[in-house]
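One chain comes next, on its own, written out as structure tokens in the form predicted alone.
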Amino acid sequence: MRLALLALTTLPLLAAEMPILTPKPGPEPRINGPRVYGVRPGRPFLYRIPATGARPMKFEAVGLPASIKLDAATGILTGTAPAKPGLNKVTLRASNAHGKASREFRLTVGDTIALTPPMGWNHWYTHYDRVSDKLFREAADAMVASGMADYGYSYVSIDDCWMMKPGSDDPALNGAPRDSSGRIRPNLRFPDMPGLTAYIHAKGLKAGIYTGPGPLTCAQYTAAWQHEEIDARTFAEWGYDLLKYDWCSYGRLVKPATREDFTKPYALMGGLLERQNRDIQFNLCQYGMGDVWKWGAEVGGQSWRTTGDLGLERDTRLPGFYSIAFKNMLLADYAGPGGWNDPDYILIGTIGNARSMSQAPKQTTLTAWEQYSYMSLWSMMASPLFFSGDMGRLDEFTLNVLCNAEVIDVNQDPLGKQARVIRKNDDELVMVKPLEDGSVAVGLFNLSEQPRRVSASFADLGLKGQRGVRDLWRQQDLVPVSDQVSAEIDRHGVALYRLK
């Protein structure tokens, strides 16, 4: 993690409250991020080489098509996809001073994208309606230069309070919605969309924006209503690389009691995001209603909420993302390549109060093995891992918890399973998740209020023979094992292994 590249605030960490797990990583080059990678015929291609190590670092990427080309200098793969569907095998490869890394990435030309979970940040639980073209601008900035876009995070997304807001009494938000064509304005404090996205695109990563399908947007600013296809356009002409489309308002036109109510505006905006000139991922935000992990795939979507806001959900005995995550985790049979559920972002380091959003933000109140369940079960259950804290204040343990090879490994799997439950009760959870090389990972989680040993047997795993084992969040080996795996785990703790 390249720290030193970026000026961040240093917050207090008591070492015995806030162990980092997370080895840092060495100097030699590692090649992350996907395996796979979805791209459509004809499309504008952009990649960066998500890669660990000393810079200065050479890369190379051999067997790539002719119609994209690395840049050795920084790993960023720019171009157009062929115009041929079909599967292109690349190796891409990484040296510098202290050694060499290479990786196999199976780029597929087809009608699916999005083969593994994205990857990003979203500003909406830190900085609401508080937001700029600066800010993204320092997003980007910050995602480089804290190396998270070193372990594959690459969208930078603009949420909610871009637009106008009619009958605002601020100046720079109250003008006129649309331009003489109905094409949407954005409010003064962004400038230039096009620019914006360049800016984010330049250093390979991506750009993503929000509307949703009512009159309004949920913080009511003007959204897509009776607008959907030049919206669509816009984006797409603005260089945006996924949207996320917000139900709000449309419960007002539409009072849903069918299927075809609660897919119809989806079913509408993912069409005309599939006929642009660019690969949009559809990102379907209405918060798991009409059983959306049923058909989200159908309407075009990459992703879909599968609850309410986590920011906004209670905590019980644990902490509001478990309840969160106990639901998502039912729906295993949903999720695959080109189609994730979606249980909404991962909120830990410095993060705001979404009942209360002109609070300044502050550090979260999550333990931090608490923090370490959160990012387990998003990686188990093959979930968009969209970090939404601030990017300008991160520190050492969200970083060692976010930037995880190995765990975004198991996220990032080519196989695309999402984990299922082995065993749930009010005391302990057991996961277990099949990956493309024949491991398996599997999650134990301490949901009780003291430390307890959580065991899985291999019959319980549906395994045989012995298995090595790997610790991955402390990157360590350990004895293998051929009839059960087990942990002492601290309160809301977690041991996640890969059993090999």
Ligand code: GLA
Second form
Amino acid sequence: MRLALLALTTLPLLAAEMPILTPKPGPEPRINGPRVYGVRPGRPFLYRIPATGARPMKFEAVGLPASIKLDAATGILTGTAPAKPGLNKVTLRASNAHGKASREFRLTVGDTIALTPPMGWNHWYTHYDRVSDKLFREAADAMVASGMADYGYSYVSIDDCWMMKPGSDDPALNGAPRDSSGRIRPNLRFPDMPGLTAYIHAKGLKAGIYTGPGPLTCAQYTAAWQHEEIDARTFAEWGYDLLKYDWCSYGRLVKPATREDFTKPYALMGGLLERQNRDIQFNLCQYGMGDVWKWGAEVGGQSWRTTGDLGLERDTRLPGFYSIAFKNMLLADYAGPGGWNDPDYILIGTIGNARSMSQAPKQTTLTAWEQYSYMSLWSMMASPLFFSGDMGRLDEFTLNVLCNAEVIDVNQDPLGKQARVIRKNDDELVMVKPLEDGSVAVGLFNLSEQPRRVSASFADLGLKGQRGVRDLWRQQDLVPVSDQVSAEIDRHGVALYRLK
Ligand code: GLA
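The form predicted together with alpha-D-galactopyranose, contrasted with the form predicted alone above:
Shown next: the complete complex, the earlier chain at its head.
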């Protein structure tokens, strides 16, 4: 044993600095993803049961409404939501040569969608204006091939730059922005929008798109100003499942002063999206102006960016994701099933530089522990989980950060509570998140520059009695505790526990 340890410490520095914590999933099935799911009555239904384990696997869904069918080999559910609102208690099952698993899936037909935070990928921080139909098909392929889809990642989302760009000298971008009926025209890199969403949907995944209420997007491409109705209809006809709506040039038309000034463009598009014949999640992107968290849900939003762009955030002593989290974590009162605070994407893996977009994407400079802290913060804050690194260059370490089923369970917990801050100073952050089964998730973060012991007493956490402790990153049970949780944590690291 001693010898083995010695050998380990002589491994190359990089491996020692980037410890992989997430255990490899076993060959037996484990069903992942949300336990609750909302769909509006009569709308198209699509859900790929996320499950790890050896394939082939056989899926079953007990208690499914008659209008929804399961493909037993792929685990993809398709059909139409029942016309009648109400709760359908479905049990999902998966079996293979190594065993079987089941998971409840409460399918609620009603007005509220996004009962848990959406999960997926957005192209912005890797590809910027270098996007094409091909790239999204490849991203969808990679979401399945990498296993990300087996953990619940489902949206493949286009950000800015799919439209025409007035005045561009690139012939692929410089065409009429709309056809004679006013319908928006994608640029020549997107020859077949319905074909693209069909490709994504055939894998059981969802498709996201982007525009804004002003005449132009942030990158100066054509946006929805005075064409909101036809654009909402077009996105629905093309088959999109999510719209990010980015304020940007709208700010040149309106200098917002009143609440009404802030809400107006979002209420308009939110109402239009709800009237389409498919569920389209509405992601408000206006950087937190006008306390968007107070009215984002009222205007039909399922998530709202609470801050400026994470990729543009200046690093202070700590990397930029911390300062974004420090703002977002104060807004716990405003998050819940159907409406989530969005602190922007997860920028790890191979990732571009938002300050110098033409630079080739590079491996993140965040340390391993910073990446675990990042994912832990986003999970504790019940934030949308959108990776924005390069799907074509996913590495083992990045996947271990993104794909820990027990960490994701905290993010996707049906209670939908955003963690509360118990303590925050220059050296430590302690957060607690109540979970539906009566357990609580506790995040102990070391913000200091040295290894440090971080503790939280049961009094701080509002707990009594004895609690089992699960180390979520390592997926290991620890010794039960009855007075405090405490851990020795590396610089900028985290201990994420579930107290049962
Ligand atoms: C804004 C948004 C980003 C991204 C870019 C695209 O900066 O906040 O998330 O969508 O626009 O131009």
